[in-house]
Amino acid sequence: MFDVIVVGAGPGGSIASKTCAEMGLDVLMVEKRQEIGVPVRCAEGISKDALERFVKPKRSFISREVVGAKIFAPDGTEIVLSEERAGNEVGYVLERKIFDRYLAKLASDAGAEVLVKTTAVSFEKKDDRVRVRLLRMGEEWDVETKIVIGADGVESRVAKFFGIDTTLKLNEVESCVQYLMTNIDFDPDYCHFWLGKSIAPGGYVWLFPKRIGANVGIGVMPSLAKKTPKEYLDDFVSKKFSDGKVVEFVAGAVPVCGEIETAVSDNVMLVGDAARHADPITGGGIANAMKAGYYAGIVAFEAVKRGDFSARFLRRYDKLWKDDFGRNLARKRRLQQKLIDMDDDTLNRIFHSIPRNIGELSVRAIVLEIFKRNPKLLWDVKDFIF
């Protein structure tokens, strides 16, 4: 018998496990893969504030520190954002393999039991508790818990079993491909982003510097794409980094649907990609997953203390994550839909409208300059910015 079983040992799952264990709950965290942190399906960027809210940075899992972001229009026009202005994904570039294991160790040190190569294969409601069937190296056994925290990614089995609607349409998901590349020329002090329908329809190409080489990846929206993500990325790489060497290759999907109605049901809460917490504009999800994991841990403790595991009580968790970042997800989803409608010529005009002498650029400063020079341009997205 456990108070909480956490399914998935990514950043959201580990922070949830750590938070619960620190409050004295009996916690089991299970990870189906044989190693925590692999495969890396992420550009590995996070802002300094978002990381330092939960852990002290360590050289072992910080691959590179950057000072800002360079963003390129389809015609190559560049704007530069400082690290403080560039969002939740710019500041540190992580070594996710090491970082995820570090967070799992923090959870273990706090008292959580951690099992790898362990899959939660089924769930059965039993009065006010849940019986979970676990599978590890051919052996099956049952455990019981008061609360399940689903941190099991975009394909969440927990969400499906408990009937939480996390269905994704083709225009609510990004298909992503990423290479770890060496022998390429770039400014290592900045993250880089390339926009444009011709480059990455519905998404963008990114470059995140690493200690050696860089993560070069792409996200495209299947509903808009005429080729596979890999074909788009290969086209970009052949033009921009023709002498580059591909060291690693990963692929995956990122939810970009914005705020969902609820991430809870009786006895269950979802965090991270399972709860569609990724940013609809950037696709980044580490920061929001960690925040959600913390809030889920707080509410799990309150539920156990009160003996109430109903969806009605657990909606306290919905309020916490929505008040923190949920409404921002909804706003960014609406803005994303407007950006998707823009052709490359419009994006180029927007970039050309931004002067190079307005000091430290922020998103707000950029939009003000755009309105100043193009009063009609983007007028219908003003409500998403101000």
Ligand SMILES: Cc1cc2nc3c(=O)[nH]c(=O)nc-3n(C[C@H](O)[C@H](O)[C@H](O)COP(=O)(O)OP(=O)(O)OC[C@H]3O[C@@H](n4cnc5c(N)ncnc54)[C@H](O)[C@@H]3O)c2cc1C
Given for the second form:
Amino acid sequence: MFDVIVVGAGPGGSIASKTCAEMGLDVLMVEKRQEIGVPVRCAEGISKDALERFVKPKRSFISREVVGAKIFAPDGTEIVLSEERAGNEVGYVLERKIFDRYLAKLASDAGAEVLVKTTAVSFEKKDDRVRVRLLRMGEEWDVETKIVIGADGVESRVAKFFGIDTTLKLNEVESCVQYLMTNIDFDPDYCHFWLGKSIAPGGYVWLFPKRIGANVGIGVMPSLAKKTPKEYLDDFVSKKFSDGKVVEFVAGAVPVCGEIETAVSDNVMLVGDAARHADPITGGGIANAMKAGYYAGIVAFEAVKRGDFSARFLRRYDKLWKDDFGRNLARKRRLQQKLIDMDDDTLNRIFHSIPRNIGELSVRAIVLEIFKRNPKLLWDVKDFIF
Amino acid sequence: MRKIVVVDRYRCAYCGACISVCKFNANELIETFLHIYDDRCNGCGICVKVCPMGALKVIECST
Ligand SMILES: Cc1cc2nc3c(=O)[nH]c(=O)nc-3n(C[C@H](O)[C@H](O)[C@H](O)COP(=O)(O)OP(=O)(O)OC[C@H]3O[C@@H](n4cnc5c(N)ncnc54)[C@H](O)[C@@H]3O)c2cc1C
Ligand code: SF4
Ligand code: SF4
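In place of the form predicted on its own, the structure of the form predicted together with this ligand is requested.
Full complex below, order starting with the chain above.
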């Protein structure tokens, strides 16, 4: 019998396992893929602060450093944000294939047991315990645990089994594809973002530089999209990078519903994408997944010490993640709803109203500048600023 | 005639997007293999709209 079974070996699951194991709990982490981190479902951008809060940066898993972000309006007008001001999604571009394995190794070094090519297929409450059925290469067996940490990503089924409704609506998810491209021309010191309904309805196109080539990807909101994200991306790439070569293909989805009411149930905590912890504006979710994994690990330890695995006790975990980034998710969700209503002309006008000669700006300064020039907009985005 | 969703395995990238939007608990990834449970799938087609690969479609089935 384990103290904790962690389902999923992404950044959320590995940090949760590491935290639990370091405090002496018996931990098993199961991962359905045969290789941790593969296939990648990520553009791999993370801020330096967010990464360094949990791991020392290593050359092996940092593909490139960037100094800021360039954001393009639908008509091509550009604004430049420096790194410390571009919000929290730029700084490092990771090599997630290596990063995710490195985190799993940290968990295993701390004493967690790790099983790959192993899917958790069902869960059954048994008195004060949970019986988890595992399936590996056609063979099924049961293991018992006091606590389940669901770090099982956007496709989370742990949530469904334990009655936490995290089902996404078609306006609460970004459907994404990405190419790793070579033979293209771009400024390797910046992450690039292209906005506009015509380019990526309800989302954006990104380019994140890597050691070799760049991740060029798109997220679109299915409620607004008229074709698949791949078709939108192909349109963009054929105009912008017609000589580019695609050397890797990525597909995925990001939850952008904002803060959920609760990420716990009796014996269960959800972390990361499973708990819909990704940022509704940027789609970034690595940083919050790691934070949530850490908090869930701490609370698991307290719960085991007390012998109390009730939802009531585990709500401490809700409090920790909500105080840290939950409210920010809610705010970003409101802003997102304003932004997706904006048509391309309005976006262009906003970009034009930002003076060229200010140099590098903070997001806040840009927004204030926009208000000075477009007071009507103030009403629309007041939730975000105040 | 009953409706049900089917997956084109040559297109599926096992990304899990479709599972995140299914209210009926009718789909699941086991390793890289997408299962659709026909006793639970009602062919609502929500998952078709979120699939980045265009790998899903709703069909009519007689059984
Ligand atoms: C195209 C794209 C681009 C993105 N770009 C960025 C970015 O630039 N920066 C950023 O911060 N975030 C980005 N994200 C989001 C980021 O990838 C996620 O937020 C992050 O990976 C979440 O981590 P996690 O640990 O919660 O889940 P995941 O990393 O998704 O890990 C979940 C793991 O659980 C496993 N699993 C699921 N079910 C089971 C089961 N039943 N049994 C066993 N194992 C299971 C899965 O195989 C998976 O390995 C992007 C996402 C996409 C799709
Ligand atoms: S959303 Fe499409 S590509 Fe992704 S797992 Fe489902 S069917 Fe496969
Ligand atoms: S068609 Fe509807 S019920 Fe069937 S798998 Fe898709 S979302 Fe679920």
